[in-house]
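Shown here is one chain on its own, the form predicted alone, set out as structure tokens.
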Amino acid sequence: MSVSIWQADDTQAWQEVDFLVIGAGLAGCAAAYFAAQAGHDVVITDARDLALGASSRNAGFMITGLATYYHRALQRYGQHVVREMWDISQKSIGYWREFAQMGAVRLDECGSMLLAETKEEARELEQAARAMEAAGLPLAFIEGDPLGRGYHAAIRQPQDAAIQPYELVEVICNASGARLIPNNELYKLEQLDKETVIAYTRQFRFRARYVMLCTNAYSPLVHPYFVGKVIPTRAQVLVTAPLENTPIVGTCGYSDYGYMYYRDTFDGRLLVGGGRNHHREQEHDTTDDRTTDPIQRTLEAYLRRRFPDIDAPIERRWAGIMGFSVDGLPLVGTLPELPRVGFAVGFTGHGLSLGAATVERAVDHLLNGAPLGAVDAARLH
């Protein structure tokens, strides 16, 4: 981030910190929790406030796996990496369920449904389903349209769920016991010696033993290491007024190769999001989280086409900035020449699928040098 000399002139008050987390979203609060479990005293700071980025602007889907069809993932990453990422995903969602139970977070154990918009996509879905079956993964392949809305096939994953994401982050933050310092931009990092990092922020200069960056889409603004590795990408959503009868019951759905998604909210609204594949240049490589007319028109058109029985007004629109890694897998490691500064970023729109177990590895690696496996950012060096 950039901070002017008028906002902070490097004479800010000092704070001594054991373990400093930069970023108060889902990943940052999970990192704080795992660091606290390892016996460390933790401070979280953020340029805004708790969960005000993509962590509370998403659809709240806890969907097992990667952001691509299983057979395509096998072709791209290989069987070993795909299965490792599947295990990370299962473990992450297990952690979220545990946190949800701690604080009565609203959670719908509805499973998920990946729907085919076209006959071509239906053939892709069947290939994905057969590859998943061969790997022994839980799913049901459905020929035809399970919702009666013009889809061509579906994969149902019964183990998935939908959650209230802001409530989840609140509970994790509280469970960590960390002190939160909001509205506090980071603008410089230095490592003075083997055990001391100086983090310059607008309000304080932190002298920390360990620093963990959980800045996801905003990572290229924090350190040049992330430029070209993490691409900020905008996602947009709309929701209707509360409905008497919601059209999506017993599942949360996504289609068009994952570019469209929809669910009922906990107060009976229909949420529709996505559409960025129709406006790639506008939604790619931006940190502007305003909604835009082209995407919102795309979402409204989709709502009318697939859910013509819905005549309720649209009551809210919003956007969030996701951090896409250049190869679709999260990036974990320590910064070059700053070995006490770790990071866990680049969740590619699947922070609720992959975040907890990925961050757990990141904390273990920073504290103990534990191996990182498939999420090791060194693969891009």
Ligand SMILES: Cc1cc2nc3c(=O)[nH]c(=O)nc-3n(C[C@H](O)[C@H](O)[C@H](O)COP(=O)(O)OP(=O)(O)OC[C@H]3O[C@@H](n4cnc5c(N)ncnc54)[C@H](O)[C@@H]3O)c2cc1C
Given for the second form:
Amino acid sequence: MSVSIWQADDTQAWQEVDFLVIGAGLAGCAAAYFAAQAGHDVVITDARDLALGASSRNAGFMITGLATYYHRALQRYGQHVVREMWDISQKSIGYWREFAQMGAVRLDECGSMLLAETKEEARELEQAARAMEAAGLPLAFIEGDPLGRGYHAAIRQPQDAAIQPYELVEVICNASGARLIPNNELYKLEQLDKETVIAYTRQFRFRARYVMLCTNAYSPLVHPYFVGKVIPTRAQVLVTAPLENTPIVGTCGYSDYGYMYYRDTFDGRLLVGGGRNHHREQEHDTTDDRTTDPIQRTLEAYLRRRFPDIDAPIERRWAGIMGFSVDGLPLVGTLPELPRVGFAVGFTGHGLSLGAATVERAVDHLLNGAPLGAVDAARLH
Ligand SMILES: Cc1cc2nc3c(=O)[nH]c(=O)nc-3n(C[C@H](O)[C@H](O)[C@H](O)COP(=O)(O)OP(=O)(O)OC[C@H]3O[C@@H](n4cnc5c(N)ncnc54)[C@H](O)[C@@H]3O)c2cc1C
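Please supply the coordinates for the form predicted together with the named molecule, as a counterpart to the form predicted alone shown previously.
Every component of the complex follows; first up is the chain already shown.
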């Protein structure tokens, strides 16, 4: 994304803003909420409109934890970081539940099921389960196939849930009390003096005391700092017509190391998503949110293999762009040379698992210099 000199020539009207959020997705609206709670007057602006990025295109799984199975996460990040991220995840999901209760957000307290596609994955799941048990985390390991659909083992996380993500973002935005300015792309940032940032957007020049970037996958297009740190990565889903008898009521299923997933929607359809691991090159490093035939064929094959009893037609297909950080953990901090510009990006396909509490830290850091812990982007410097 970029803005031409014909669209905006740096003479746009000025707006004085206390706390400006760029990006009106889950993260941006949560940032607006926490900043408002801290006593700030908040404006959110977006190149498109509320939640039109990944935040209303996702599957709506609120799964506690990281993208990697628990024992593998311990090997990769160490116990201290994994524990901290688990706490962030539990706290985030708690926040989403509180927001959901503030409005008419549909939420299914169905728990989640991490399912093994192969015997090898079943062994991995068992190791993950043992490591989680040792850490005192709530789960049940199930040997064999709990669903009679050809899986090999499962971990059930009873505390997880599935949500209607667009409704969630709407409620958070309203709860924040922030003013939303849509259709307004940011194209330049300048630190005017120690306490003032100028944000150049298509419609306005904002003179802001604080700016928070919540542009996730699009961050490398916003500022070069994010190039090589956040990789835009496409995710795709399909949804069937409403089923006569939904055979999957009551769970979010997550298999093939999280690369495949399915759930029932609130109107009795089956949603199937994922398949990215079979087409890495095409899905990696792109902001093109059109669906593609190879991935859609992979999803259809999964549907036929695991749900042969379902013959409802496919009614909708869509794609969205996730922001993958290079090490799989969110990135929070302030931009070099722009100390009043904070950011919370790189949710790595887990914005509903990690978003709210990560963003809360980001706001506290920008306003008060609070420590960032495991999500501190400085770890990549
Ligand atoms: C198909 C799919 C399935 C997924 N399933 C799940 C799931 O089940 N569970 C889960 O936890 N996560 C899931 N995710 C990931 C989740 O959706 C994201 O982690 C989350 O939405 C990130 O929120 P965000 O607000 O950071 O980003 P976004 O929602 O992408 O918001 C970023 C916003 O920034 C705006 N923006 C960008 N550049 C500019 C600019 N220059 N000026 C102004 N505005 C700008 C964009 O228009 C956009 O609205 C999935 C994602 C996809 C695509």
